[in-house]
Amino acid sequence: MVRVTVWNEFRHERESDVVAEVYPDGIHAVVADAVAEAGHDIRTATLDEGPDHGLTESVLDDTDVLLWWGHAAHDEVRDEVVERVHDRVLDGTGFIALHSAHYSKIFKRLMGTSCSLKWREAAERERLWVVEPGHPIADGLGEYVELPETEMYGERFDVPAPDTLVFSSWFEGGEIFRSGCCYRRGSGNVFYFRPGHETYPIYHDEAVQQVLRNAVEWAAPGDGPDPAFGNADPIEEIDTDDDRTVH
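Structure for the chain I just gave, only that chain, in the form predicted together with another copy of the chain, please.
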């Protein structure tokens, strides 16, 4: 059982009738239900839940994997919370960035690049091809996942080359996109998953839900060593006298 926190900006759903119709209880509710089917321990948090946006140290203490959806209010996420989440990921907390979270402060912080891309809202068809069928995030899927109506994201996607590319998307309008990207940052597993625009019922799709569950299991932290950093005594016997140090 993985302890999962689903974080959502939760603004569109309260401000737009179109979005509210697709996600009446918020995108986080649908994502949480999808992940909960695998028997994990789920909680949610949203931007407007106080100064910590629901992500207090205590909540993060109880979080193995954090999913993140944001779009219009990235700038309202306080830098202190971004650094807090960043520290947790380096320490091993899994992080899953969903769709427009490519532009969230925390994802850009983890990538070190602009995370820019091309986009278009035309309710067009997307086909996510599995390019690594042996990867656990592809468990239970067919050769591709087809979504009838999506917002297009197109290359160039300005991210570091992923450690593993699991999905690559075809779009009706002529673009392609690296749409399922695995990274390790510190001891934390990071997964970017492209689909998820708020005006389309993407997170209601069964295959998309399967990917979310797979990604949570893949991103969950293990029990590896906790590295020691800083000044270190030698392990082998050596002469450590050196009066030239300026550290």
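Please give the corresponding structure for the form predicted on its own, as opposed to the form predicted together with another copy of the chain shown earlier.
The next block holds one chain only.
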């Protein structure tokens, strides 16, 4: 069982009737319910839950994988919280950035780039192609997932080349996009998944929910040894006397 925290701004759903009709209890609620079907331990957190945005030290201590959805209030996330999450990812916490979280402070911090892209809202069709069918995030899917109404994201997507590209999107207007990008940052697994605009019921889609469950299991930390850093004693017996050292 993976301990999962789903984080969401939870602003659009409270401020827009259009969004509230699609996600009356918040995007985080739908994502959390989808992931919970795999039997994982789920909690949610939102932007306005105190000065730590619901991501206190104790919450992060109890989190194996953090899913992040943000759009309108990236700048309101406190830098101290961003650094806290960044440190946890380097230590092994899995991180999944959803849709417009490409422009969140934490994702840009992890990528080290602007994470900018083209975009268009025209309720156009998207075909999400599985380009790495052997990857565990693609388990249970067909060759592609077709979404009838989406927001277009187009290249160039200003991120580092992914370690593995699982999904590539084609849009009705002609653009393409790297929609499922896997990275390793320190000891943590990071996955960017593009689908999920707030005015379309994309997180209700069964195939999208399957991707979310697969991604959580992929991103969860393993049971390997913790890395050791710094000055190290030799494993074999050697002469360690060396007066040339300046440390």
